[in-house]
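Next up is one chain by itself, shown in structure tokens, the form predicted alone.
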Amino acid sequence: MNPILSLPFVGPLFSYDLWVIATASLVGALCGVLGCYLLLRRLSMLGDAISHAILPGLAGAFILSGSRDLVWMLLGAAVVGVLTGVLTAGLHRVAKIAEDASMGVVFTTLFALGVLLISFAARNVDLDPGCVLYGLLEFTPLDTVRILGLELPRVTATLAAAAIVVTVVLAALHKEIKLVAFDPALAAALGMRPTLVHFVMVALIAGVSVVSFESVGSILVVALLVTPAATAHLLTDRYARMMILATILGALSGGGGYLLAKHLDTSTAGCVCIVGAFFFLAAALFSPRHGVLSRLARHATLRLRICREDILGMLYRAAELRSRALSRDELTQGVGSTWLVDLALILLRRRGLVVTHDAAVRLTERGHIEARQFVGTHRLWESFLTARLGLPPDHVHAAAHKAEHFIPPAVREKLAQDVRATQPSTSPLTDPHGRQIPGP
């Protein structure tokens, strides 16, 4: 057999490998898009509950039908999956048990029952409990069916049919699912049926879990229901975009996990989880809005901007009161951070706002013009707090020192108009300490 393509660090890939990648990617995409609903409803563990609790449905369907026909398996899983949601909601409402506790009671009980039934059924037929729990993704291309003249792995064909069903349902109920995911109470007030929508989604999750069991097992289904959706949620706050990203990330986790497993010659299911966790870690660190490093960068940028503006204000007041420059040590005492002052001075010199001569820092003409804005905003806010809120003049400096960095020009103009209304129109505006308020 000739390889179809070859990848670095992986080696040659045959048609067998491509079918495994397609199967893993379909599982990841289906679980990822359905996991978005669970995540937004804060019911991610319900996916864990369903994927474990439907085991008695699978075993019961097999015992009653005597076969592993997909129709019977889906029917048994759907019944138990919906039953899981009903029992969880019932215990939460009737017995007044916390939702997470009721979920834990239901799914562990049903899971234990499922293990017992599977073990009982496995005594007489080839039904391996390990396959249900861990899956056999690598062997899925061995069981094939012929569809339209093409020889396809049975699991891949089943997953493709499930993908069509999921796509149709999500498209038909997009508005209802979106509203129920964010605000079930509002959905009910608008005449929708959030309970019915919820159980439709539970049935979809149960069905996808069933068709995924044979390839990836129940353990990996749980990871794929949670991780891609959580990663997508870190990257965007828009529902439609989140679903698209979760689908892509789930597919990449599945396909990439198999390639990593082939490279390392280890468990495929474990590598799929590792790749999904890697995507989540990368999003948690580098996400533009929610990433840890991104937040640290925004915080550092804000601190540096405030330091630059504080230095401009200190130099302006020094020139205004004493007509002299300030030393680096005096600026450090005012700001409180040596390295921050040094970095701010470098940036201010590059922008042509300050000059340094004989260890003394002075404002340039351009820096003087820019510093007027911050000092003027500071004194306007002091005047507003004193005139409108009745605060004493010696209690307004700290508040104005914080506010001056975040007041936009439009608000500054309104403050100037308000302060002008409280002072004679023929005289310059002054702050509560008698100092002139510079204009923009």
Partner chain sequence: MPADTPPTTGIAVEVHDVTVAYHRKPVLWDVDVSFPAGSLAAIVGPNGAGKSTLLKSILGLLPIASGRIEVFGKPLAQVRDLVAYVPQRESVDWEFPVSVFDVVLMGRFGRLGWFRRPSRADRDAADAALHSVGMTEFRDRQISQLSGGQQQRVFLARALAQDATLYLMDEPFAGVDAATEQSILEVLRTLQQQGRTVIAVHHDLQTVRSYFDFVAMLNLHLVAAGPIETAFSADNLKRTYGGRLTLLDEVTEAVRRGGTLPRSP
Given for the second form:
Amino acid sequence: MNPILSLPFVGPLFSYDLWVIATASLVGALCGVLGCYLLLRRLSMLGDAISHAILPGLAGAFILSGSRDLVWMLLGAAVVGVLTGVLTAGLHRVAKIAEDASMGVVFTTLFALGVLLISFAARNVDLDPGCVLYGLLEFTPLDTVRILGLELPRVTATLAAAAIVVTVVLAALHKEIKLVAFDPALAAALGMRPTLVHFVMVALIAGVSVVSFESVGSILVVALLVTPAATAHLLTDRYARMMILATILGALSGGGGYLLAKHLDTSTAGCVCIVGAFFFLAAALFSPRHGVLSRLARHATLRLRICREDILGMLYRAAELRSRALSRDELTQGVGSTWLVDLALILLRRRGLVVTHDAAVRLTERGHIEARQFVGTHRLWESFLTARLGLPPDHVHAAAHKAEHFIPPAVREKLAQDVRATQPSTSPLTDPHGRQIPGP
Amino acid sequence: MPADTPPTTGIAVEVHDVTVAYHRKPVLWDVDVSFPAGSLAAIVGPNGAGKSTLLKSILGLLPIASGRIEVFGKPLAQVRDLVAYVPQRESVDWEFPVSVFDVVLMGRFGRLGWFRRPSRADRDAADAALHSVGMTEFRDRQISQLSGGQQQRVFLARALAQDATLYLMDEPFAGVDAATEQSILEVLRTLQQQGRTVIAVHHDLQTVRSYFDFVAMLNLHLVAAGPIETAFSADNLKRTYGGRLTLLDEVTEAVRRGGTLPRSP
Amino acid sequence: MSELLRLITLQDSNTRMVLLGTGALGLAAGVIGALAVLRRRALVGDALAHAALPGVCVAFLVFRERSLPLFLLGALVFGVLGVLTMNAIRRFTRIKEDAAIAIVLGSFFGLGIALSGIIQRLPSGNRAGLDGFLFGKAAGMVQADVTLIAASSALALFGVVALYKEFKLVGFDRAFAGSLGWRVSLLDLILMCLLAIVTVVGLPAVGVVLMAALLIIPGVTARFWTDRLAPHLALAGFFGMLSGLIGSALSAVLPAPESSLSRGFPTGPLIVLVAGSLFVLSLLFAPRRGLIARWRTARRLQQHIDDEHLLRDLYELQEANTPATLASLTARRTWRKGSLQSALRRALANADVSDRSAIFTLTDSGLTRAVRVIRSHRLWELYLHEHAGVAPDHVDRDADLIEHFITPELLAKFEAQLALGDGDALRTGAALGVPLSLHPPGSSTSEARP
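How about the form predicted together with its partner chain, since we already have the form predicted alone?
In what comes next, the whole complex appears, and the chain from above leads the way.
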């Protein structure tokens, strides 16, 4: 019988493709949630190390047991996976070798051993190194197993079981893992046994590597362990949210990767990596807080705001001093670039803060009120710097020029009180140059 | 001695209205100070006051948000060969496979430039520097086998090998024993007698008056600077260490939250 | 046997090529890799090796030609691109170095696999060429390959020699290098490019993962044997070359596994296993830094401390007129299991102690040594008490730790500082110059000390 037909729901509702997508998403979600720990412990390459190092575990388990039974494979891989973690940490501690270097020594040697073992065993097993590297996600629904009367793809069922184990462990150890990831020393001081927690996580990662690598290959495990977690790290600063996001991103990479692979008719594993990398790139560029473009945009907005406020300030001072307007050229001289001034003037005009008359710019009534605020803050800060820090009056302008754009009303109020205390209470407040400080 | 005689009069370092933002948070507000040439100057202030930041800004290791810094009246790039630097001991990898002599010889690398090998004369200069800090017997030791005081002496010897006119030192007395402290001080005094300028970040208020002749007192801003007799007063000390000005902290925080500290045009 | 003879005498031209090629590769990879390891960038080589794969595919897709130089050029371009991507991620995002390495590794390699899947479907393409890059085929090396490897290795080594002092300073003290006005990031990039060159030419020979091994393991191994950079690099090169040579030789000599399709034992894994064995041997047997040497040093020190404790206990028991039996000695301090017995055995063998029907007494030579020990112990106690202001009941513990390391010169300094010449502090044992214990006689017998 064609095994595909024996799958439940296969047909228009739950097609073959959907089973593959479900499998890929499960792998992505599992790796994503565990990767957060590696990322925060700065051990991202441990995923790479473990997923390579389990090769001799698989080969050894096969040679010893003579079967490709999953239990044996899992056992062999978990043993070698944890061994990798132990050896890496041991070499680091005992022989004082840098952590990344000891990782490199351990996993490459184990991998070489694995390749040799496989070339001995290859005669009667289709455990070829190529499959280890890129897996065969596309064919997972062909190999089914019967559970609770349902015919399920074997790999999917295994992954689902792994997901349950991972969820239970992560939920039970949530606060321990969080603390160990952030501050192992504090965790130890609180009696949390960070080493034990660490090896629980290493064992989980080794286990997930095994159940995943069969379907997606070892490289994909590496990519899925780190890329979704790093993407999530760019999007949020909270550990719990980061784990949820990484799970979702991992699942999306898995599913999206399969669809892309189908479209391009190429390896699913490779496409899952590409989709994951695409998410990372998007987050690196557009993440609201940490994205490169968002930062650039924020910076540009800030520059424009500062330019607007500087123009208001200049106009206010001009009105105060000579009671006259300023030309666009004069503004450009004071503020910097022409186009920035032009753009700022357009915005200011639209908000009714300035009017332009015969190429002369002057403040409106509303503009005057708004400008008073910045000039006031500027002069308060100047007074504060001269009075409290003892800076000479001719040195404080530059500092005040910057700070005036950032000081919130509450701090401004405190500044006013502070400056009031240093000046005679009868007269209005003045700045170090003797000019009056306007109120808000 | 350097080929061109060091300027013993005038200003060695002029810090003009410098604001430094570190990770966008301003850590130094409008610092304006001139260190006279030929002085033995201390930079003091509480933890996190920006002492190392000022030193690194002078060395061009940190970008400054506004203001300018001149060394012997010129931009740093033109007089880099005249400046030697002693970083904090914790900043390097002491397990690195180099010997004491190797480290001291690094002091000659600046004037050599890329690709060129140290000559006989460079090696002799390194040996002389090692001798002047009393570390000749440790010449071929691996650096991880040294005590804290010995490591500090090696760093000092490296700076001496630079044969500079201006020495910038980040906590040269931190974590050293009393004997080492005295011998380091002797070296600093000798440098001064040769007409060179030394500016050191210092944390021990007890010894400021006896070790140095010029002081700059920092706490996010410059509290006072001048000859030790006038500037190192009880009043200035209280203003430096008597807690931060909370308003200064609040504005610093507001500027940080506001995004970036824009560079001056 | 004749096979072995042919190998040793290098008569087989194929074997000769393989040995030359892997030897040169091991040498260059060892030297460059050692620098990368010292710069804490051990795993960059691993990521580079993976990141080069899409370059091979792109080269094939563009030129539609199966040419090794073109493949390597593509690999080099993508390797350098990978390094730049890592730098960009580190510089422009909050992601740290380790994750940047892993992201580049996974993403680039994934791209490579996807591209190779596409190539496979082309009428002109099949995966075999690419699989060669994944696992390496050292046994198939020909003259041209060896020439290429040798030239690239020479270039990389030349780069290291020319910029030796720069790499040394940047590795040790970046801040100082920056204060000299050096472009530290440019130097880092040059090092990574040299790494990329060596990695890329090594891929066809040993494959992706095993190339990483050849870069990392010799450098880590060399650190066990030397404390100086030049010998360190030379040794790393030597270990790398040795791994290449022995590995290839083994693969030519050993009978191929029945299943294997290739002619001999797979060369790449053998080279790495040889490198791994050299590492384990160094880890265990290197003088000073090796585990055995360090274990022996620690043991000797512990024995020395035990011996001195025994002498002191015997002296103090004699002082208190208590017979020193195994029981009374055991009661004086917490000995580690068996350590009292072995200390006694050593003392008896050394004739420092005599055993008269299970009662132990110091011999003349033992007494002299015990006096020396007890003198430094009590002087140190006195010094701590008088100059460091430590309370007498806490003194003993500190003294226990330090006294074993007091040199004769230090002892002389204590004496001078404590002005022991006036005889006042030397109420007992004055003739021997032993100051009185700060503890009342006998009190320490009941004291169990760590």
